[in-house]
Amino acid sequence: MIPFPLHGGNVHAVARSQGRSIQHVLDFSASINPLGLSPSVRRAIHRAISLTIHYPEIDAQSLRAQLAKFHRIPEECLIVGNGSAELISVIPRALGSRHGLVIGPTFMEFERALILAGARCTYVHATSMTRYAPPIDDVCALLHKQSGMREKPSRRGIHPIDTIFLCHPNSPTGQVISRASFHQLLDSVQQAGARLIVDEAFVDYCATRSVLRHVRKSETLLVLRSFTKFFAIPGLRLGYAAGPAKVVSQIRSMLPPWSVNALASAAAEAALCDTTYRRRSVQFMKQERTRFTQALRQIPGLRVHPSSANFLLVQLKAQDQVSLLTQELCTQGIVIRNCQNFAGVDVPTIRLAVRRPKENDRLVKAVKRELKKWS
């Protein structure tokens, strides 16, 4: 049996185990916009309730049309799914992947999707020694080495790499790559006859670093986006992908009908138009992430890595501290993300979502108090 990756945000289980209501669990394990639902999205959901007596559009055509206009790419180059996780799960099968490369440490669903498709999974990991800078040079070197193996397996029966996954900004490290590194990677992928899948679930917080616009000119690139994180609607499940029309069609053929419900579609259409919420969210995150980072760095024994997303990767001194801290905070109704189940995380590490100031201050005090016990 293929193990199911652990994720953050399992507040329901925590609430049940402690006899708390979910409203009394402070969740730092899931990186959701702390500003919550935008008023326009909330109104759109309320208006769409009457639509639930009908089946939703099979292919979310109205939303796809709006996304096409928003991103200035053809509708046939877009597909909407029940969260980007649903799209990730079918992409290796749709592409006929035999050997995928995952740039890690990162979201474990990439590996699971490859395994479920019967493909081999190879990792190239960033390390704590380089502050988890994405190892693009190492990936490109590996692709160049295998560029002569496009059509046939090696003598050991290992197929050449045909699918590369990059999370950008990366979870759990919060790192992005430069434009030069992206073009270097894309060129190497093209030369290797492979495809590059870029997951931009957190890119709204650093929109200028998005590579989605490049799908208009590339037959090699597929970009994933999510409404879940930035627009605070994880319960509705909505994501989309942009790429070559042929690839998009192959993915669509593997999705069930009515994958996206009417409420999610209505919420997404409203979200795309809400420039005020977008601007306010980005401004808030820049300010509060900096303040939260500074507060955490004042706690002895913590190393806080820089981030371009709405979460922080925090390194502790010892693995037993991670386990104890996770357990102790949970008893207080505070949930954090233990990162030791991320393949490639080589030091004791936790991930903390950036929440509202009062909530972040409560977390800082709790961490300081617990670590002081063990000093």
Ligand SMILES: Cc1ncc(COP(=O)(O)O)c(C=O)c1O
Contents of the next structure:
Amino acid sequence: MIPFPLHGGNVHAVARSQGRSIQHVLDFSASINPLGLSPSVRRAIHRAISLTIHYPEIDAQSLRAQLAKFHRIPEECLIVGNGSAELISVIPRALGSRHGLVIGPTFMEFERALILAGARCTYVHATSMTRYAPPIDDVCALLHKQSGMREKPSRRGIHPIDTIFLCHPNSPTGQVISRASFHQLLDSVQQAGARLIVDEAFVDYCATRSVLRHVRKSETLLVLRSFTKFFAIPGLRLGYAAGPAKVVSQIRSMLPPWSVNALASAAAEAALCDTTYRRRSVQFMKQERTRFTQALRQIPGLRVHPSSANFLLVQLKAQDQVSLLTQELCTQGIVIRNCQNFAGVDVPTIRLAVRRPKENDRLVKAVKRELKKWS
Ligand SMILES: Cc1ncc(COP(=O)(O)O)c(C=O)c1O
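Output the form predicted together with the ligand next; the form predicted on its own has already been displayed.
Shown next: the complete complex, the earlier chain at its head.
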């Protein structure tokens, strides 16, 4: 049995353990848009309630059609899932992966999906020493080394790398790569005869960095997107993937019918049209992320890494501090993400979602108070 990796956002367990209602838990561990549901999405969910007496569309066809228009790619190049996590969990199996390379430290579900598919998982990690810059040169060198191996396993029975996962912007580091690095990576993956999976769950906060448009011309690239984070609907479960029609159809064959429910489809269709919410969210995040970063940087002993997403990676002095801080804040109903269980995180770090100003101020105060106690 392969256990679930730990994730942020487990407010239910925290509320239970602290005897609080969920409304009284302040969650900095899952990075959800602090502006909450957009009014148009809320209305769409209300309107769709009457549809729940029917099965939803078997493969979310209306939403796929709308996504196809939105991204200007053919419908057959799109697949919608019950959260992008559902798609991630079947991708290695659908591709017949035997050896995946994960650019870490990152979302742990890539490794889990590879292992579930019976594939090997190799990590190439960014490090705190290089400010978590994604190690694209190292990945390309590794792929280059194996070119010429073709399908054959090595003498030790290790298959060549056939699947590469890049999270962009990356969680928990918040890092993006340059256009040149992306093309360098895509070329290397193509030459190695492998596939590149780019998870853009957080890209709406830096939309110009998206690589989704490249799926129109590439047989190598598959891009994942999520409605969860940006549209604040983690409880509805909705994500999608865009890629070559053949790959998309292989993924579809692994999914159960009706995996996307009617409320989620309706919410996503409304969300896609909501340009006002999109603009407001991006503007808000730019400002508040800067303000929050500056406030945290005033606290002695914290190193706050720059981020292109709606969360910050914060380095502390010792792992004990991280564990104590996580526990102490939890008793106050504040949940933060201890990054210890991300493979490849080699220094004491926490991840903090950027929330509304008053909530961020409360966290800053609480962290200051706790760290002062131990100094
Ligand atoms: C990087 C990344 N990708 C994908 C997901 C899954 O998102 P969802 O299944 O809600 O679309 C998460 C969730 O935390 C994530 O952090």
